[in-house]
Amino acid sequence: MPMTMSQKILARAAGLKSVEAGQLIEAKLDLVLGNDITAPVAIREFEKTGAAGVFDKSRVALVPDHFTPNKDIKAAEQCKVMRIFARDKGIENYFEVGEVGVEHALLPERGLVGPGDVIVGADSHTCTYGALGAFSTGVGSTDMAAGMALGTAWFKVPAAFQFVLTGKLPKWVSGKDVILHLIGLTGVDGVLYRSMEYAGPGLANLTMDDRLCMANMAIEAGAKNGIFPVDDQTRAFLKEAGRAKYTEFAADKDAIYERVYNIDLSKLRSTVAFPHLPSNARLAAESGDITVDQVVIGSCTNGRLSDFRVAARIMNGRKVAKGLRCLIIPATQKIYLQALKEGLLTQFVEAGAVVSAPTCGPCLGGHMGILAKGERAVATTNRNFVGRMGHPESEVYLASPEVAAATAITGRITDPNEVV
């Protein structure tokens, strides 16, 4: 039976030879995620299973990431829970702040996700490591610690849709414009409980920051996970990270999709997706006159290094608008670390702008950034819900570090060509 990447990943999981879309699996996991917000719940729910200790030490992992370095004492106590869990079970990959960034950069970083893994978070962006080859989806609370105690879960094997990626990204328009076209085109539950599966020849053109942007907003359409095939590219970035075993998996030639979508790199320019929804989607250089009181360049989906590198030329020898709120997090750091080391946060802070340490804060209208009333931000960030950043009356732009940077100087949405 032909099969996509994601079902032959759980096949192999679930000890079965094929499977189909719409099939009950049972799969064993590789590794199993939770944070600061959700995995005090699941320990809650881990003790009353009974269960003596976390079915492996070393593929669970703890990051206190959401409302780090704690904002108030509710945080802090959050925190306190995961500290002493991760204590009393001996739990390997917990990470404290000092050496803590946003999860899903964090990761793999460190090497701790790779293709042919089966990985389940207590996070809906857990999707991003389908980047490297994974099968990586968000789970709740409950399945987190069912997950900690037996390391298997339930699955509904998806179908999934391709989509097939030609030519090569203009100047100034990275991976965050390619999935907010996708979702634009796919609506918000386009792609519901399918894989959105990646191909063609303008693969080889997307960095491995451009992927783990798009896997990262793969829930953004509904999808059940994002998934890239491994390549030179993807064998680099697990060497440089220290992951040295993994399995690949390639879908078959004859793999059975339920919609294919062919995109033209090339023809893709600076795209925003306006309030209430990722799916909102606009170009960048049609949005108007609208200005902005916030910019913020981080988060799971657009911190790394790359995305620093990128801001700093749009904003070189250039001032944050008089008036506006520029704010750089890094999401990890080891990426605050090279950002300082190469200049760029100095550069930052001397066109006004303020930087973070690693932190979710923003993103979720956590700390480190909440809107007021009535104000807008541009945010390098994965959703735009009503109140996601703060006030109901508040409002969120989703778009590249390229427009994000170059909205800061103007404050007004504006694309990069516009200022460079």
The other form holds:
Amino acid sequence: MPMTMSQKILARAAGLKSVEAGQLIEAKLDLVLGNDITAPVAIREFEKTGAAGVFDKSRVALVPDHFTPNKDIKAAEQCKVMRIFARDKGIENYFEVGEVGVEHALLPERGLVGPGDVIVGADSHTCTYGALGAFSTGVGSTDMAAGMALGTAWFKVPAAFQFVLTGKLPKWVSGKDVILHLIGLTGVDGVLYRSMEYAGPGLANLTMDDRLCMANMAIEAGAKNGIFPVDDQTRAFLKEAGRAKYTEFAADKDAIYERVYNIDLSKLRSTVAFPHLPSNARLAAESGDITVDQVVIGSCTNGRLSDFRVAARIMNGRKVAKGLRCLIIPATQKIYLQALKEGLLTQFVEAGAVVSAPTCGPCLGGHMGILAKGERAVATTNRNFVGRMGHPESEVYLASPEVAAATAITGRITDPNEVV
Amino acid sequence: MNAQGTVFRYHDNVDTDVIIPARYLNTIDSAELAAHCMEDIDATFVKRVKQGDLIVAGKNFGCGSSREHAPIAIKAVGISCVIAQSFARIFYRNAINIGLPIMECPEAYDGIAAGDKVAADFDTGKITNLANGKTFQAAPFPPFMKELIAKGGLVNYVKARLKK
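Please give the other form, namely the form predicted together with its partner chain, since only the form predicted alone has been shown so far.
Entire complex below, previous chain first.
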């Protein structure tokens, strides 16, 4: 039976020669992840299992990134629960403020995720690591607890949709536009329970940051995981991250895909997802006159160095529109430092934007940029559900860093080609 | 096991951000979470819901964030069962793991109105609208999940495994 890339990785982790869609398996885990919102629940459940310790101290990652630096007393207590657990159990990958970053930017950067790995995280955007050729998916806190205790998880082997990419993206169009376009095609439950497997010659034209962004939002199409083949760009990324050992898998040539989408990247344009679903995709240039109160550039979707480089290129020498609040949130300390060294942060501040410490913060309406009733934000984040960034009557428009930067300048949703 | 109660009916794509907004996720206390359940799409839900009531919803219930606080809040507020046309996969796992009864039944959504009294039989998967006598059949759980539910959720399953 031919297998998809995801199925091959799962088969190996389950110790099976082959698996097929729908089969229930138990797979060994290479990494179990949690954050300051989900880990405290997982720790409570972990204690109930009676496990003396975690299955492998080097294969658990605890990342306090959502409400940090601690936004209030309760959040501080949650982080404390994590910190004490990490210390008591000898967890090697606990990251304190000062070294912490947004989990799905931090773990790839640290070389903790790589090709062939099976990873579960108590965070829905754990699917990000598929960009590196891992099988990686979001679970809840109890699954995280079970994973920490046993080092295994049960999975229903997913079927897959294939996305065959050709061509090259036009200027000012990036991975975010691709994934928003795709979710617009599939709908928010279009790929439910399945893998989004990428293929085609167009992949070579996508940067690692593009791929991380695209894999990150697989969940927004309902998918179990999103996954990219491993190529020279992946290998270079892993080398830089210090990840030496990994196993590359590739889909069988005759693997079965329930549906195949053919996408010509050169035809795509800057895309915006309107409230209140990530599937409400429209072209930025055809958005009409939508004034904006806040722009957020950051998150596990688009808080990486290339996102700030391109935003700075658009904003440099210009000013943030009067009355608009523009928040720049580098996803990790490494990204922050590099953006500082390259002068990007200077350019943002001179333009009238504000630069924050790494945090998930406003993306989930946590802190550091909450919206009031009736306010609108353009954000490079991943969700625009009702109340996502604040008041239930506020609105979030999802966009690329290119569109976000252009919008920050004009004060209304803007295609970057209009300003540069 | 059975559930019987009044139905709260919601549309497609009820996401975990509206089930329990992130601004309340600085606690893991079930009662505190329950106090804000559904508040961004149904401000009076918590006031009106009674122990044993059911939620009936459209497609992709529980989409979005992996927060287990969502099924925890629904369970703690007194909901005895969520019936939906389909569930987002993380919510589905979480509900089973924590012992919140869920049933997948596309037809029930069309045949049940808000405020109807409904009975659900978890063993047979039969759903009865007591308002008009109509019955619906939910999709059965795979054997592995039945076993997980019978064991009382994932924690007990892990406990048993660790003892081996």
